[in-house]
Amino acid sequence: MVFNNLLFLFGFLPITWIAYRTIKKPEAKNIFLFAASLLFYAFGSWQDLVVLVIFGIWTFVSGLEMEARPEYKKQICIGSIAFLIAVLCFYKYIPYWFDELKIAFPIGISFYTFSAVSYLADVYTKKTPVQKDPVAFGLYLAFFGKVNMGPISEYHQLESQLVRRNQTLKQCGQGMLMFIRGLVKKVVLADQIAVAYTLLGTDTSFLGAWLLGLAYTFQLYFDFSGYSDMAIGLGKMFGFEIPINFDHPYIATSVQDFWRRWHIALSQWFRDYVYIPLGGNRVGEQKYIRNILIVWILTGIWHGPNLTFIVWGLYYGLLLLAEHYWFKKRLDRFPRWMRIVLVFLIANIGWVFFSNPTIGQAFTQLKNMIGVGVSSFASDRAIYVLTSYGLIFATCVLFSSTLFSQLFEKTIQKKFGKQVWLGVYLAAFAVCVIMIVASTSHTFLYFAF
């Protein structure tokens, strides 16, 4: 089950969340909430759900042991960690050497796993207790709302609401407009320049390449902040506080400012579980270099087994290398909106090596954006798209800025009141819904990582 589905939206969120704010007793109400979360998960399959069980159980039980036998409480945490990243591995990248073997990859399972092994960790480094109640540390792993694609939210961000939440209906009401404002990203914006994207597949003139690397970088962005948004809406209403995973990423003024906004989950992750246990850059220059580069090829590797994903990680590891060592100061030097243009471009070539699946494809689409070996400046394909989609493309970009919310909630709310404010939001829904029903929607990229 998908969050952009007519069920989900008029039958298992609404009945859910009914029942969740019947139900008096916190513990009743985690019980029912695991176990909605279950249902929702298994929708999918069958045989996902036994994956994601098999995790818990795993999990659960190590941290139980790592109290239960001390003395060996680091050969616990190292043997259950890898156990899980060895079958993370083996539903990633397995199929991908081995196209006969057809192993269906479980959806969440990338997410799931960075999530238990944070627990794993907090616990191991006596950040957080062991978590003693199964359906809490179950709810932590497989609440419907972040299961699917996060976001990674650390164990120790989580655990005091685990088993108890305060739910406001002021809370209930954010989170319901959060959930709209992803729902307008993913079902208005993504999915209607997805169809550009498509379009312009094959395009080779010079004009094309860069439209279809631009369609392909708002799809991305407003796909999985769409995605993260409504998981943080659905958090709201259900009385979790899951932190924020995008923060406008694409008016950042230099390449680290846009990885303190995008998928900040992750970035967060890679941080605390890997950058700082290797000595973050508290240690000399060369193992600097060496977290760094390391840092960024296991993201690269995370994201999938394509050789595109390695050097998109390469990509960003060796740019804020040489940000931190040489341009930094020179940036700084700059306008700021100039710093936003070209840390725009920055991230839009780095999103071809994420779009393509192979290093050829990448860089024939490269070397379109610079000219060489284009068909034409502009095909008829690229000036349809252009014209077609054009307000699509002005849209994006002005949802990509603050604009959009100091128009609104510092003129258009000021002025007229919450009322007009709500208003517009139900409008959007509405608009969502017809969307969906005319099957204009589609599923989420991120599924695929």
The other form holds:
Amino acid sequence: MVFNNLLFLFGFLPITWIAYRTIKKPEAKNIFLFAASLLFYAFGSWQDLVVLVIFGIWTFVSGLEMEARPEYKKQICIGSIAFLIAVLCFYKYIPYWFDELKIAFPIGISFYTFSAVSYLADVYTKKTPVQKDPVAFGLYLAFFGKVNMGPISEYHQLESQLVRRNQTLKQCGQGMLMFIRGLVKKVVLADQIAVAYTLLGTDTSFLGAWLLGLAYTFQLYFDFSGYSDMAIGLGKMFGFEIPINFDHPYIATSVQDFWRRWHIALSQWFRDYVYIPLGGNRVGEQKYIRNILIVWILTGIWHGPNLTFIVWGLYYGLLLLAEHYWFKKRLDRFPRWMRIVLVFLIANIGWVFFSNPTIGQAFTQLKNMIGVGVSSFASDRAIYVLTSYGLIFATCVLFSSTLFSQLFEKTIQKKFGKQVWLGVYLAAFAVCVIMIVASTSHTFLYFAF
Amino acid sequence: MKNNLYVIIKIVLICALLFLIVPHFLRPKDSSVPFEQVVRQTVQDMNMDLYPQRNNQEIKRYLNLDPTQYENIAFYRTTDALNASELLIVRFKEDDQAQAFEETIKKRMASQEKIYSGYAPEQEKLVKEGVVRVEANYAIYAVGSEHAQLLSQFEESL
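Now show the form predicted together with its partner chain, given that the preceding structure was the form predicted on its own.
Below is the whole assembly, all chains and molecules, this chain first.
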């Protein structure tokens, strides 16, 4: 089941929420929410659910085993993580290398595998105690708000919320508004810009190549950050405080700043469980360069086995090194707006590798973007997209910055009060529902990872 | 005791995972033989004059299948309404189409059986003996006195 589905919006979510609020005992709340999460996940496929349950029991048992056999703690931790990663690789990469082996990978496996690894690493490093309650642990791994596409919450961040959550009505309301905001990002912006992206798929004009790149840049952001907002909003509705996953990445002023704002949960996971254990930046220069490159190649590989993802990861690894050693000080001398534009362009080029199925196609688009091998300056299709979708592009630009939300939220809330403000949200929700009913809504891009 | 329990649980989990994964290796591999060649070899030595190929609209009408959903599709059916013989060969676009395809064809066979049961027992028998077989990315549905030969030639062609 997905969040932008009518069955979820008008069936699963309200029923689960009302039933959850009705239950008084925290233990019973957890059992109910865990069961509902498994039901939510089983809507996709029962085989996927079996894999999730196997991962859950494996990780839970490994935690108990580490506690019971402290002399073998390291071996148990490494062995258990190796098993999880091996299964992840099997589902994600084997079908890519062996065409004839057609196995659909379980939705969300990349996300919940990393959550499971986070638990084992936290227990091993004594950051958190072993979780003895299987339901609480199951909820950490399978909570329906984040099981499909994250955010990958690190275990120590959620541990205190797993057994008992003090939920206020205010928190619920904030969660609902955040969910609607995410839904608007997905249905109104990402899905509309996706149409422009599809239209420009084969366009080889200069303008077409740039619009194609821009369309993907915005589609990916509003799709994934929309999902993340919905996940965090759902978390709030059920008493969880899931950390934010996006913080206006397209107004970043450096590459490092960009990665502090984009897919924050994944960056933090790699920082805490790969980069720091490797020594982080408290090592010699050569090892620091090695650590950065390892982290970024792994980040690329996490997204998929295609060479394009590895090149994309390497691209950011090298850029971060270049920024650290060479152009950070020069960059700081530029005015803020110029740095934002530059980092936005860097992100745009990165997404060209990310969005194309082959390196050859990525380079063809890049060549077109610098005017090499183009069919024309602006094809009819590119002009059509620019004139028809110009408003959507402009809205995407405004929503990417804080300016729009600050002005919009403050003006309406201050001038007209909270009732009008809530009315705006309800109207936005109604628009989303109409668009979903009209079947203009698409699946989430990050399901592919 | 507890330690042994953990090991046993993990072995059971690995077995459960293998139970889920191994069938993927055992399933037949996709055939790369071109669709036209499969059709040609399946119907070789058959007199197809009495079984003209039907168009997409007729596929929808007779079989309740959407031809655009498949990589390739070929449907042959006699012009004689009192004859139940028909042949369908498809190549799937996606793996998960096979199950829905089989279900739709089984519904078709059940409905045909019902139609012929009252007045044409020999045609009813043909429908009952009819075959639906999925072979990786290809599938065949054949009803008629020569269904066994069609099936065998279809399998050889892949």
